[in-house]
Amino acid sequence: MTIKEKPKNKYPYYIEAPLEYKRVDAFLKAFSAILEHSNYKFILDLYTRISMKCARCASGCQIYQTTGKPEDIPCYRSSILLRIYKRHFTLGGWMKSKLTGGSGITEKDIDEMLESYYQCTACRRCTFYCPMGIEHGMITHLGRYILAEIGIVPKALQVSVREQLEGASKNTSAIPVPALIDTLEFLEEEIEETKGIKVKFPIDVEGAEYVFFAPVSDYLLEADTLMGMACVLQTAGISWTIGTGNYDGINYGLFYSDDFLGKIVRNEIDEVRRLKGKKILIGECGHASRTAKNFVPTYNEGSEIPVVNLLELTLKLLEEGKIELDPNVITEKVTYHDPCNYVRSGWIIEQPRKIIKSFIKNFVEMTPNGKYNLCCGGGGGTVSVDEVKDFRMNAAGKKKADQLRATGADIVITPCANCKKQIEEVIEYFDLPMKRMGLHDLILKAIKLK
């Protein structure tokens, strides 16, 4: 049956390009295609050999633990993706098939794709309680990137990207360049009113050692923590600088598309060419540290670039002692949310614990925590997907929700763009008795200038 007009697509949140094919076809060939021209195949290839049956990530995975369904467990929603690999691309599937007769992926299989793909929020976790290692978080993005190939994708996602790639702001927000100055203008302002020394916000620096990038919603949503950051950099005497030609750090391909994920990150690498940088400094955000961390050295083809987060540095200035924070001026009950993206590879785990303490003597830890620490349920890009919120607040976000609470904690320190706006809305939705805050909104407030 040839289908002649676009397949009614009942999850009303995602664009399909009006293609006239069947889905099944069109999701095989862009399958195949990114089978041929990346490292996918090697790693399906030892996944299709393992069983994957034990079911013991369910006891990792916050969204199976509050929803119960069988179908959100891992290793059920990876087993879809395998079970078409192995029917389709290789040999003993095709050959099975034909003595058995074995019917192939089926318009079912891309609904439910569609579905349980961008229900999980990619956090990784269960990947620590499945005895064979399988990264389902992995397999999850994989299933993202084929569907967004044929044309499937969250309209958030997608509006987003186009924008940061394509549109005349060339950043997520479409903030323009004029309004990005002004608005560090005004926070140099805010920061001589408050502490009585003039901060700036250097732009366009050549030769900088740090170029920073941001999530560029904080220019937006999160002037505490900007005005942190430059109290530390400044105080410190930090040679940094942003950039106009990109001040964005957002990387949403790391949700769904490989391909624009190395775009944004080759556009990330050309502004410190541009600039004649030597390194990137990444601001309070999960996914932005983690595609410049581990995507840089993939995709930069010069000298070497490292890649540093704030966090580490606002550490190793404070350990060397050029800032120094009061540690008079918290007095709250204070919890800390490890972002899923900071902690699962155990990069970014102790280096706030160290800070917090250093200043913060009320402070409390979420049970579990470090890199076992509940996601803040709107990970993996679900937390734009504003049609998914009750879904994302009742599924993983209870649970985090539950964690919260426990601590009876005045502020939730939350040093990651999409986690802030997550717990920004677990807090309201839940009527929880706290506040998020940035880790450096309390620094801000902590800090002596010099």
The other form holds:
Amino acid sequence: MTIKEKPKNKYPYYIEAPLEYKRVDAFLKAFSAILEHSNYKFILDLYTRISMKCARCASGCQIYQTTGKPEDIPCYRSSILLRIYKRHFTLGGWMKSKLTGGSGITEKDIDEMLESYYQCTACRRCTFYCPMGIEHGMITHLGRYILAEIGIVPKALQVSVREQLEGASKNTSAIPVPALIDTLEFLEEEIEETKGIKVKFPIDVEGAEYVFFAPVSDYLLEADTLMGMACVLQTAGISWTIGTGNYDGINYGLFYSDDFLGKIVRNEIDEVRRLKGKKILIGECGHASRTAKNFVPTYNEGSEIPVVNLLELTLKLLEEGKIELDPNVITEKVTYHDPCNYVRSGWIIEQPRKIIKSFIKNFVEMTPNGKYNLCCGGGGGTVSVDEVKDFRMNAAGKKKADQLRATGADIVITPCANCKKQIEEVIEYFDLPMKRMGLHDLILKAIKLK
Amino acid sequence: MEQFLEFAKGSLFAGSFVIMVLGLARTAFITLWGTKNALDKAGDKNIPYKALIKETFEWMIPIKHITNSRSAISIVSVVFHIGLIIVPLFLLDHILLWQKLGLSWPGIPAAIANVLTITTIVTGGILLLNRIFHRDTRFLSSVIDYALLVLILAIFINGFIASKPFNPIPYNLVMVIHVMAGNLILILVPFSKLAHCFLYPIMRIASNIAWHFPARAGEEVNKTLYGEENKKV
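Here we have the form predicted on its own; I need the corresponding form predicted in complex with the partner chain.
Full assembly next; the chain just shown is listed first.
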């Protein structure tokens, strides 16, 4: 395996203003504040007590499987933070340090964590291999959160969140409302041209059943996915709208900060209330769906707002006979990539398969698939970090490339926006003879419009 | 020696048992209190208990999961645990000890106990070799991970050979080692990773609860660190 040597820069990814001194003190202060106010303390306490060090997780981690470096074993990754927790925040650790003179956290630990926690793609596959059910992905999440509080966070993630929370556009790609409206008008014309029917992208409709949030990059990059979705929703007579107050489903808070995670989810909720909508509809994106599904109930202080993923809704409409897909349009061999944020919780596994099998004859599964599918290699926000691209391809992405190649498919369906970017790069980097598409890109081709 | 053996089987055993019970009570309190607090603080209190309990049972008898990774060593580990749980509790000689503490239940026939003891010694030995020679496991292991396994093996081996005709060591000496090591294990249960025998049932539920964040945690952390609820990104 050829992974380039670490860049000369102390940090493996670009950071705006890294703290260069007293990092240890700052880290402990941030760790302490997070333990005080969040829910991590009790679980760290449990994990330090029951981590059995059996190394079963090693065979579940595609990164370790490729790099072969024992530092990439999930249990080891977690043990860095657990050791610091035990030494500095538990009675047993304090007593042990007095008895053995064991030193506490060092600068070296921080260097190790800032690299390690951004090499883990937080895909959470390893949890399925742990007899104790330790969530190593949660430790990665927490490690990144603490690091972010001392200024260590990849700039790529930080600038996106800054634009989303503080910028004029309120979205990660900085698309202003007029540009959004132009794009949607263009998409409407495009559908009319290719399908011969006018399909609307409703904007700021009050009282709609669904308020729609796509990962905003879809408006720049995934025209077919959006057109496919609009065709489905209009054909089935669904009342839906895009809100101009907030139209971005991306939530990088999930990848490095509980603070921003909450704020971004609250902004989604506010937009639904402003429009008097009833439900949140999230596009094909994996992490956008998971953050809304799992965290809207946490941060919503008003009446309940159900969260629906687009694939769930499309399947429901298909089963109710409200949309019809032509089974003769797609003739290529097709496979499907399960995004981690859909499948690890068992939420969206069968829905896309039922849709696919209803109109695609030549469908092959990749192995493994479903709950156990391999991460695209760019999970946990790492796909946005260009500085780690070499690692993303050669370490995290290599197994994915092998898995894709083995299917012999012409098309890989990739719902999640992060996976879409990573798999596109994997296909190019490893020269795979296939193209990647969203599920609604294919639905756009096959849907019979009324 | 005989007197000391009686002392080890009597007062020391009772004392070790009490330390274990108190230690586990402390662990139980910390864990349940922590879990309850986390649930109280969580912004979303919907926990899929049914699915988590199902998963917990599935992993307890891990037929479904055993082959998903390192199958051979996983099967060895499961077999190891069977004897490890049954023999200390149900061997007829051990029941006499439990009776001293006022506890009583039926025992298992000596033949079955013998078989289980042998399987535990053999599988425990394999686990120890695995820890020493398997690169991943060795990388993760620290002294205590080896020590606990050695201690358990010592208890089983001594207990097994004590009354056998081929035992070359004086009976009382073997028994003293057996009982003292057993007492030490009891004391270590709440304070080492052996606590997993007690904490296992709550692990998956606790992990799930930990993903349920308190709604204002981010703001509270900001207040503590920066003096105000909102910070610049």
